[in-house]
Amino acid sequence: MEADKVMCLPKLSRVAVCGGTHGNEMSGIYLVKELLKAKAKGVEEEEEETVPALLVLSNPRAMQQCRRYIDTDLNRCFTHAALTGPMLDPELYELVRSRELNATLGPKGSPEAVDLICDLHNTTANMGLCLISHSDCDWICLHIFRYLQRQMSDVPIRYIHLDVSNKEAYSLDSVGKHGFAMEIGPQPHGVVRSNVYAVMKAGVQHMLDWVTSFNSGRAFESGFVDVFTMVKCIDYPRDSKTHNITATIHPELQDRDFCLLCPEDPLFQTFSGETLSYKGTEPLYPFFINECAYYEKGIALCLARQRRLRIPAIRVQTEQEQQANKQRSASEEEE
C-alpha cells in the first residue's frame, strides 16, 4: 500500500446509534434515552459541530422486561438469508423486529442503507471498550477505532474482527454500509455502572466527532492498528449424559481478557478442584471470558489471533468525485 495515497470515500450522511438490541444491557439503553431527551430539547441544533444521529431503541419488548431477548437473540437475526428469505416463524418477536429494523436502517447491502451503525452493548467480561466488526478492511471503522484510542488513552480499546462475509454477518451493525458494535465491560446484565456508562458516552461522542471531521473534509493519515481476529470459541467441560458444565474458568484466567493464553496454561478448574489446561497448539488471545449470556450458547470464551494492519490515509469525496463515481457506475450498469 502506498503510504502517500489517499483513499476518497463517500460522505457519512446518515449515522445510527442503537441501544437495547439486548434488553438487559443497560448502558446503551440509558445513553440512547438520554440522547433522545437531548434531541427533543433541541440540544443537537445548538451543537452544530456534531453530526446528528438517528437514535434507535432496538428491542423495546425485551427492554421492558429487562431480558436479553423475548423469543430469540435479536443480534443473530441479520444475516442476508434471515432478512430476505421466507419468515420461518412470524410468532417470534425478534424475527419480526429484525425486518422492521432492516427496513428502517437498510435494506442491508443496498444503496439506501444508513452509512454507519454503532450498536451499543455491554458484556460481563473484563474487556474494556471493544469495537466488533465483521470486516478487517473497513477503513471507516478502523480509523474511528484509532481515533478513539488516541482520544481515550486511559481506556483499553481493542478491535475484534469476526471473519465472516457481510451476507453471513448476523449482527445489527452489519445492516449499515459501515458498522460496528461498541462493547464495553465488565458490567452485570440488568445493571448500569457509572464508570462503564461514562466510557460508552465518551466513545459515542468521539465517534460522532470523528464523523463530523471526516465529513468536513479533514484527511486522516495512514498508520498501523492492531486487530484481534476471532479463531474459535471454547465451551465449558460438560457431563456427557446431563450436558451440565463440570468446571468453571480457572481463577488464573478469569478477568484476563486479551492476555495471551499459551498451551498448557490453566484454562478450567473442575468443581472437584482439578486444573484443566489449554490444549491448543498455538498461543491465542482470549476474550468474552465467562460472559454470562454465552452460557446458553455453549461458549466459555473466544480465542483470537492478533495482527497488525496498515490502514490507508482517507478523506471524504468531493462533489465532483461523487458525480464521477455515479457516472462510472451508471456506465457499468448499461454495459
Second form
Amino acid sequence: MEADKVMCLPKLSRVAVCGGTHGNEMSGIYLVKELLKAKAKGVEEEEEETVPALLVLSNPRAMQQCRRYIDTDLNRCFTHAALTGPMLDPELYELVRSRELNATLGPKGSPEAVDLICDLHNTTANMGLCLISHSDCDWICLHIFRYLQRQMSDVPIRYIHLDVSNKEAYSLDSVGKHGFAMEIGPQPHGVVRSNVYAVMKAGVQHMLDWVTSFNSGRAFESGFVDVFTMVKCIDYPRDSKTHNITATIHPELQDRDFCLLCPEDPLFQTFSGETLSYKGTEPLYPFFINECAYYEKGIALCLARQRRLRIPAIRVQTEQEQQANKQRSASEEEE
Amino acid sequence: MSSHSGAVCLDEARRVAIFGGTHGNEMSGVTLVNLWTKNGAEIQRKRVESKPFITNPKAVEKCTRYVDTDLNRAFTAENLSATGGDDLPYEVQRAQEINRIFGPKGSPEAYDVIFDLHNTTSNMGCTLILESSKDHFNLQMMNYIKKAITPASCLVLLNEHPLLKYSTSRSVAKHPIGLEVGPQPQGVLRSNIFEAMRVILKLALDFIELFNEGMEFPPCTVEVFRVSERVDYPRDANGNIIAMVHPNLQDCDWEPLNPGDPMFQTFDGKTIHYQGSGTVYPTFINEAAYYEKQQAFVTTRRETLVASAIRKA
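Having seen the form predicted on its own, please provide the structure of the form predicted together with its partner chain.
Next comes the full complex, this chain leading.
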C-alpha cells in the first residue's frame, strides 16, 4: 500500500479572507478592517513573508446597521443554483451582493475562482474555534486544521463537516476552490471580546503562514484527524398556535458544545421547570447550542458524529507538474 | 407624614406593572411577560393588581432593540407632549401610549410600581436599577430582595447623575425599578438568566404584598453603586473604534478598577491604562447596545444609603 504517497496539489496563489458576511459578527469585521488598514499603510517589509490575501467585507450594508442581514442571510445564497439561475428577486440586497461576490471571488466551480476562502464568523455558542466545511476530503482544509491545532494548542479547535456536495453548499466559502468558515465563540452578536479577537487573529495568521509554507514547497506528512460530521438539528419545542418557543436549552446542556449527548440526557427545560430529554437512539456531539441566529431557522442545536479521517501527505505541485496537469485537463476536455 | 415610631407612611402599592420587551431582543423579559400574560398565577399577590405588559411589540416581533429610536430613552417631557400622531417615530408613539395607560408620569393616577425587565451582554449578574436615592419604598424593597437572595448576590445601581440619567419606560410610575440580568447575548434565552430574573421578581412581589398587608420595615442601609462617568472606546479621527475592552477588564463588572490598571487593548495588542484619580467600580462593561451610544463601560462609586422605616399609610 502506498501509505505515504504524497498528493501534489496546485499552488494557492489567491487567498481571500472575508469578514462581515453577517454584519453583527464583530471579530471578523474588526480583523478585516485592521488588515485593510495595515495593507493601506503598505507593510512592505512583510511582503515576502506571507501570501498576500484578498480582504473582503462581504455585507457592508448589514455591517452599517450591525445586523446579521438586511433582507436574507447572505451565507445561504451561494448554492450553484442560486448563483446561476435566473435572479429570484433583485430587490433582495443579499441576492445581488452574492452575485457580486461570486464574480469577484469565483465564479464558483470555475478555474478563475480564488484558491482558498477563509470566511470569518462568530457564534453565541460555546464552540471555541471551528473550521466549518462542506468537504471531508479537502486535504488543504484538513491540513490547515491540523496545523492550527498544533500551533494553538491552548485553544479548542475542531473541524465540522457539513455533508453536502460543493454545488449544494450554500456558504460563501464554497465559492473558492478550497474554503472554510472560521467560526469562533462564544461572543454575543454586536460585541467584540478581546480574547475572541485574539484567537481569530492568530488563527488567520497561522493559516496564512501555512499557505506560504505550502506554496514554498514544504511537504506536510500524512496523519489522522478527528472531524465532526453533522447528522441533524433539533428545534425548540414550540407553541402550536403562536410558534413561540416553550422551553430553553437545559442548564446542564447550555455551553456544553462537543460534550457527548446520550439518549435520555437533559435537552430542554420548559418554562414550568420540566426537563425534556434527548430522545435519539445514538449518542451524538452537540454544537451550535443556543446560537441566537438559529432561533428563526428552527434550530436549538446541531448534532454530529465524530469520525477519524486519514489525511494523505501533501505538497505543492512543481511548475512541471502544474504544466502537465493543465495539458492533461485540456486534452480531457477536448475528448 | 411620619408616625410616632418614625416610620414614613406611604400609600399602598396596589397597581404594579411588569414591563418586558422594552428592548425587543432582551429575551428574559419578553418570555416572562408572555408567560404571565397567558397565565398570571405566579405574579398574583393579595391586595396587588399586577399587569404584565410588552412595551415594544414591533421590536419584539423583529427581535431587535428598537425600530426607530430607543424606547428606554423616549419618555422625555418633550416626547410625551409631542404632537404629530402617526408621523412620530414608533417608539415616541409607544411612549405616549404607555404614559396614557400607566401614567401620566408625575401624576397621582400613575401606577405605583413598574418593574422593567432587561438583559445585558455585560457580566453584571442580577442588578436592580434605582433612579432616586430618596425613594425609601424602593430602597426597602431592594434591601428585602438582597437579604432574601443571600448568599447569591443582587447589586443596586443608582443612576441619579444629572447628565447621564435618562427617561426610562418605568419612569412613568411612582416607584420605577429596573431589573438588569446578564450576561446574555441579545436574541438568546439562557435558562439560568431567565430563572434568576424570575426569582428576583417573585421576591419583589412578596415584598409589596407584605407592605400592603401592613408590615413595617425598620430603617436599613443599602449599599449602592452610584453612576459616575461614562467611558467611551478609544476612537480614531473618523470615529472608528481602535481598541477593545482589555481582557483584564472584560467580565469584571463591579470589581475595583484602580488608576494604572489595564482598561483597553488596541487591535495590535497595546494596553491603554485607566487614568482616573481614584478607584472606581465599572459596570455595563462591553454592552452590545452601547457601542452606538459611545459607552464601553460606566464607572460607579460605592455608597451606603439609609432608608427610613416605612409602612402603609
